[in-house]
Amino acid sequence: MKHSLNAVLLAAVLVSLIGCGSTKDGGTPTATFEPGSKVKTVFIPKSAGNPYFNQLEVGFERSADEFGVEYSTQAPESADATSQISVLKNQVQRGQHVIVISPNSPDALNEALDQAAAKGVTIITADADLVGHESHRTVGVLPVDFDTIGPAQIELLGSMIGYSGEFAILSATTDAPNQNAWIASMKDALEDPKFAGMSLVEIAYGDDEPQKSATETEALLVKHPNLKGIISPTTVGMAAAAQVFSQRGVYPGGKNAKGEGVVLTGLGTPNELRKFVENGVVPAFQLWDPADIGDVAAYLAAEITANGLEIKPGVVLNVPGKGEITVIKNNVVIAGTLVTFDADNIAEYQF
């Protein structure tokens, strides 16, 4: 009778363990994918309220059903270096198979990302990457070849100011990996004799907050009376700076322009900057279509989780609607190309 009772108890324990699924690190279930089900995927942007990421989500939303992805998004309230950690951990607890994240820092998230990966979660970075720490994610989806952005921004500004004069940069946060990479490549580009007449006088940080970005723009205009241009490689900063330029009338042809005026360019979205292009405040700016990132990230989420795709340099992806995309160094995938928007073509773009 005693042996019979022990057998019953043992069976009950086994059933209980099987019902709970595999667990690690304090009992959190691992992200086990059941064939035939949808791939649970969450996107964590840099912060809430950034319109740039709304367009990235368009790609996720239009591709999710096609690729068998159950898509959701959750954003931190600020773009601080550590603001995404609690969101990330919460989404692991919710049983996500894939976490797609646009990191606010190249290293502040590493421990949390490793903990998620240990539970079977696939980590995909999107738009920004863990520069120098790529081993903490499976694959990084970048909008364009980031090495081309800095030189392209310098060339664009240079062409509008005659390749001569002082200019400043209005960035996002001091920890933003994509911003820092672009700024570094801008500095490298300035070494070209073609840009010998251009001088970078200051890098300001608006923290991807509209008000702070506007305040920093005002300060740059006051501190540097000989300024001929500002590059803002962030959509929030670009929109805020354009508003300041419009109100102050310091742009070329503006009511308060000194000499040839101050040129504003950078990275922005057509919908936010359309009126500023049309009225001459912003002669031209650049970006890509962020929705391409969402399309490719959704494809990768499904292929890695449901079909066992192994990511390594040289692997060729056949992404529907995008054609063949080759995985490059550090398991990076390039989703699109850089576009220059001006008065001649901005009406063609609606995002």
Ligand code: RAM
Contents of the next structure:
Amino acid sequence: MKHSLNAVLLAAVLVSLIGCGSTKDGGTPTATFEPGSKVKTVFIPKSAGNPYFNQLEVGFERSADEFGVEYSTQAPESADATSQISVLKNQVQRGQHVIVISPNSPDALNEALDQAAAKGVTIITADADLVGHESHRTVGVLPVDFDTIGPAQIELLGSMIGYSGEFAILSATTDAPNQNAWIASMKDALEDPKFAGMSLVEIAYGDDEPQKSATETEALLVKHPNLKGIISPTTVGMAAAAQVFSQRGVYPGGKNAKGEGVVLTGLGTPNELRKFVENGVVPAFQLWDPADIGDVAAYLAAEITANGLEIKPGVVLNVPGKGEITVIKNNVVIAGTLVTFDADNIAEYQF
Ligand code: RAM
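Show the form predicted in complex with the named molecule, please, because up to now only the form predicted on its own has appeared in this conversation.
Complete assembly follows, chain above in first position.
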């Protein structure tokens, strides 16, 4: 009798231990943060093999130790809307305290993100956001104010084509929430009478794959003989299009340029575009330093998990090395600044 009572008590203690320490709903392990330990943080990029995300990881890597973060990364093969779901679930099982993600869709991840949050994982979006579905994450770390990118890109192309003529956009995937937000802000910008002479004739999608982006660029050049410009607001698209422009010689001054030629611009990394700026294929383009996003996301991962930082608009963050950053509408934090790169300044940027 005494034995069986002890057994019951032991079983009860075990159940309660397991119950509070390692499971919540459904038996999958839950990360419990132990004060004084490192904040386990994983970054999930849009897809593998994109140098833009390597530079974002530079920020994580250099900041992780300083902020007490144990950092890792896992990328899906492609930038499809649903490609990150299995990666996300896998990382929850691994007991991450924080998942930082550059989402491939504004809403396809909602359920998986909510399941992760229900297990105590903090969700941070970085680089791209869950536009219109921001409640499925705690905070979004964006490179610059998204509303400013469209007008800046239209102005940059406009200034190079005399604010007149047909142009096309070479984007990433049809679902990409950041590119779609920027394209919407480009369309808004086109309402300005200053840009009345410019007409957007097509939006093509290269899926952030080099080969598809090149093929789509070729198709745009063939389909639109009067094209004056292409804006590619994706570093993968921009690098692939620059290669095509170089080979075809269609850029201003190129061997096959008809009239004034076709101007290519967009968002690109200095390292991938340097040679095309130096040989005149790409006159100018824009981006921010992706590493700033990694720095700020690492800081937030640590502050939220280890120090209980509450995120709401108006909260002022004091990010070491970056100064004060105020949380704005929709719990967005802006990590960097938009830079225009051209032959005069590209040598200063090594990423
Ligand atoms: C590509 C990705 C990324 C975007 C940059 C500008 O690398 O689509 O999400 O921020 O371009």
